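Form predicted on its own, single chain, as C-alpha cells, below.
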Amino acid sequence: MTEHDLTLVAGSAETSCGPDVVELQHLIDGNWTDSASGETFERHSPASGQLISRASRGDASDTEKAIAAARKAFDDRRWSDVPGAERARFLNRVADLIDTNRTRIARLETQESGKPISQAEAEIEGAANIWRYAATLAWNIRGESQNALGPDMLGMVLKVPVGVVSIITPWNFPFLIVSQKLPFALAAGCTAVIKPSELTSATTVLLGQLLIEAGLPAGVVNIVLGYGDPVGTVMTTHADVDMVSFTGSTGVGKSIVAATSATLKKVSLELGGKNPQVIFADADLDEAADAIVFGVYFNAGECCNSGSRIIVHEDVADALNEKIVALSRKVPFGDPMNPETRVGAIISKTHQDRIDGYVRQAVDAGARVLLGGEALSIDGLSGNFYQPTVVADVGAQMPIATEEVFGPVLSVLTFRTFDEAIALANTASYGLSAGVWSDNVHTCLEFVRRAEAGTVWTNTWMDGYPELPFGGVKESGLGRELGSGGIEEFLELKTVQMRIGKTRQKWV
C-alpha cells in the first residue's frame, strides 16, 4: 500500500498563508476577562502547524469565580423566572445568530480541530437547528395533577430546573456538542458553567459572544478555558454545582461519577463506543459498504458513533471487503480547508500514534492489513494525517475488535449464524449504537431487540434528528441527550400535596 493508490487533496493557498491568532478570553459573570494568574496557552492547526488561537489558561480561582455567578444568576431567579416563550425566543435568537456567523464558526472550528469545511459547516447548521428544537421544549415544561386523592387532598407534581449545571465538552464537535447540552440546559431554567477541550475553545467563546448579543443575562451561562485538571475538577466537585453534564472518554467520564459521589450531584456522561454493524448475507452490499466507508472515515474515525467494527457473513465478506477497500481508495484525505476534502487532519501527533498503535498490534496478533496502516503525507502540510485502513481476519479479543480506536480503521470480523452475529455485537463493554443491514424485516427486528445500544440503525448509518434521543447503555454512559428526553435531563421532579379547606383531623 503506497499513498499514491489514495485521493489526496494537497495544502490550499489559504491554509500556506496563515490565519490570524485568535484571542479568547473567559465569560464571567458577562464579562470577558484574562485569567488570574495572566497564564495563556496555545492550539496550533493540527494539518498545518500554524498558531491558531491564544486562549487564557483558567486555574481554580477562575473556576470558583464562574461558579459562583452561575450560582448567584440561578439563585435570584433572573433566568428561571423567565416564562417558557421568552425563553423559546431567546433560544431561536440564538439559532438566527448561529446561521448568520455560520461560516465563521466553522472556519474556526476547522482551523483547530482539523475537520473537512464543509463537514464543520453542515455541524453548525445542525447545530442551529438543536438550538430551535430546544426552543419547543421551552414551552412544553409540564407536571402532572393527581386528583383522586380523596375530596380533601390535590397532588400535583411540578418539574423545576436541577439548578447550576457544569457542562464539560470534547474537542471532536465542539461547536455541535455544546449545542446538543446548553440549549436544553436554558429552556428549562438552569444556569451553566463550561469547560471547552483546550484543544477547541475557539467556537465555544464565540458561541458566548452570541449569547450576549442575543441578550442572555449576566452569570446565566459562564465559560472558562483551560485544562482538565485545575478546571474540569473544581467543576466536578465544587459544592454549588448541581449537576455535571460530560462527554468524553470512559475512564474520564467514570472519574467524575468518583469525584461527584461526595457531594451526589445528578451527572448525564456520553461517552465511548465500539459500534457494530451487522451484515447478513442478504443485504445489499453496494448500499452497506458506502455507508461503512461514511461510518468508519466520517470525521476522520474520531467520532464516538463510529462504524469502526463491522461484522459480516462469511459468504459475503470477501466481496464486502473488495468494496470497501474500493470505495476507500476514492475518499479525499488531505486539506481539511479544501471544499472537496473529506477527511482532515488527526487532532494530535500523540493520537496519531496511538491509532497506529492499535493496527500494529493487530497485524503482530495475526490480522491483516487490506488498506492503509501508515501515516499519511500530504502536500503543502506538516500536520497529521493517517490513511484509510482496513484491518481483516480480526479476532474477536483483540484490542482494535473491543477498545475506541478513535480514527479513520475499521475492523473486519465474520460470522455464520445470528446469535454468534448477536454474541460478536454485544461484546465490547460500550453500547452506544449498532447497526444492522438485511433485506429480512425480521432479521433487523430480532436484532434491533437483542442488540445492547442506545441507538440502532437498520440498513442506514448515523443518521440524526433533533427530535430523536442520544446516549448509551452499559460503559457509554448515563442519561440522554436530544429528543423530548434532552430537557428533562435538566429538570427535577417537586411533588405538591395541597389539602384543600380545614379538614385535617388533629393528631393531638
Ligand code: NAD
Given for the second form:
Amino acid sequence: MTEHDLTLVAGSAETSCGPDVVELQHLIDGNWTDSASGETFERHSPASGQLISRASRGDASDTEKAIAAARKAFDDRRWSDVPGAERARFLNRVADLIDTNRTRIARLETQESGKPISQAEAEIEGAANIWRYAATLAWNIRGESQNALGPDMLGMVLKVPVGVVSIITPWNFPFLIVSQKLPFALAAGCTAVIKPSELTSATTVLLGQLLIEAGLPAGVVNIVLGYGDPVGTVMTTHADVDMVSFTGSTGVGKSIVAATSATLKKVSLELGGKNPQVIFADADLDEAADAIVFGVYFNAGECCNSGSRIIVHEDVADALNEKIVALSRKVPFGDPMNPETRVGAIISKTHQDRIDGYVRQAVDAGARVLLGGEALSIDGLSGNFYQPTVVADVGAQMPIATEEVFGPVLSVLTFRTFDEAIALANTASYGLSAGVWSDNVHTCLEFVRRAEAGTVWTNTWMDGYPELPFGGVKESGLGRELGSGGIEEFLELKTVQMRIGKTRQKWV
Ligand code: NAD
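The form predicted on its own done, now the form predicted in complex with the named molecule:
Time for the whole complex; same chain goes first.
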C-alpha cells in the first residue's frame, strides 16, 4: 500500500498556523502565579511542531501551597456551606461560559493534543453538558432517615463532601476528563487541586479562568502545572488531601494506590482498556465495519475506549476485513486544524515509535498487516502521524492483542463458538468496555451477562451520556464517573443517631 491509497489532508498556512505562544501559570488561592523556582516547560504541536504554550513548572512547594489553599477553603466551609441550589447555578454558569468560549478552548486543545478540530469542538460541547448534568445533582444531595429504631431513637444518614480532592488527568481528552470529575466534586461541596498532563496544560488553565469569571471563591479550585513527579507525587501523598481522582495509565494508577496507602485516601481510578468487539456471523457487517473504523481511529486510537480488538466469527472474517480496509482508506487523516480531518496527529514521537513497535512485534510473530503499519507523512506538516493500520491473524497472547497500543491500529482475531468468543474477549487484564454485534437479541444479552467490562455496547460503539455511569472493572479502574452516582464518589456517609426524650438506660 502507498500513502496515495489513503485519504490525506495536507497542512496549509491557514489551517496549521498556530497562535502567539500561550503563557500558562498556576492558579493558587485565586491568584495566577509563576513557580517559586521560576522554571517553565514548553509544548509544541504534535502536528506542526510549532511552539504552542509555555507553562510554569510546578515543584513540591508550589503543590503544597495549592493544597494548603484547598484545605483552608474546605475547612472554613466557604464552598460546602453554599446551598446546593446556588452551587447548581454556579455550575450552569460555567457550562454557559464553556459554550461561549468553545472555539477558543477547542483550538488550543487541538494545537496541544493533535486531535481534529471538529472533534475537539464536539468534546467541549459535550463537556459543557456534563457541567449542566452535575448541576442537577448539586441540587439533589439527599441522605436517608431511619424512623423504625424504636420510640426514642431517630437515625439519619447525611451525605457530606469528602474534602480536598486531587484531580490528575491525562493528555488524550484534557478538557472532557477534567469535566467528568470537577463539576461533580464541586457539586458535592469539595475543594480541589488539579494537575493536567504536562503535554496538554492549556485548556485546564482556560477552565480556571472561566471558574473565576463565574464567581468561584478563591482557593476552592487550584491548578498546578507540571510533571507526575514532583507535582503528582505530592498530590497523592500529602496528608491534607482526602481523595485522589485519577485518569491515566494502569501503571501510574497502581503507583497511586501505593502512594495513597500511607494516608489511606479515598481513590477513584479511570485507567486503560483493551476493548473487544465480538462480531457474530449474523451481524450487519456494514454497520459493524463503520463502527469498528470509528472505534479504532477516533482520537487516533489514543482513547481508553478504543475498540482496538476485533473478535470476528471465522465465517465472516474475510468479508468484514475487506469492508474495514476499504472504509479505512476513506477516513481523512492529516492536519488536525482542517475541519474535514477525522484523524490527527500522534501525541509524541516516542509514542509513535511505541505504536510501531507493537506492529513490528506482531508481524515478527506471524501476524499479517492488511493495511498501513508505518508512520505517515503529511504534506506541509512535520509532526507525528501513523497510517490507519489493520493487522489480521493476531494470536490471543500477542502484546498487540492484550496491551493498550493507543494508536490507529486494529487487531483482528477469529472465533468459532460463543464460548471461544467470550474467553477471548475476557482474556485481557483490562475490563473497561466491550461490544457485541449480532441480529439475535439473545446472543447480545448472553454476551452482556458474561463480558467482563464496565460498559457493554450492543450493535453500537462508544456512545456516551452524562446520565450513564462510566468506569472499568479488573485493571481498568476503581469507582464510576458520570451518572447519578458520579457525585457519590465525592460524598461520604455520616451516620447520626438521635435519642428523643430522656429514656436512655443508664449503663452504671
Ligand atoms: P499517564 O498515566 O502517563 O499520566 C496521567 C497523569 O498522571 C498525567 O497528568 C501525569 O503527569 C500524571 N502522573 C504521572 N506519574 C504520576 C505519579 N507518579 N503520581 C501522580 N501523577 C502522575 O497517562 P497518559 O499517558 O497521560 O494517558 C493515557 C492513559 O490514560 C491510557 O492508559 C488511557 O487508557 C488512560 N485513560 C483512561 C481513561 C478512562 O476513563 N478509563 C480515559 C482517558 C485515558
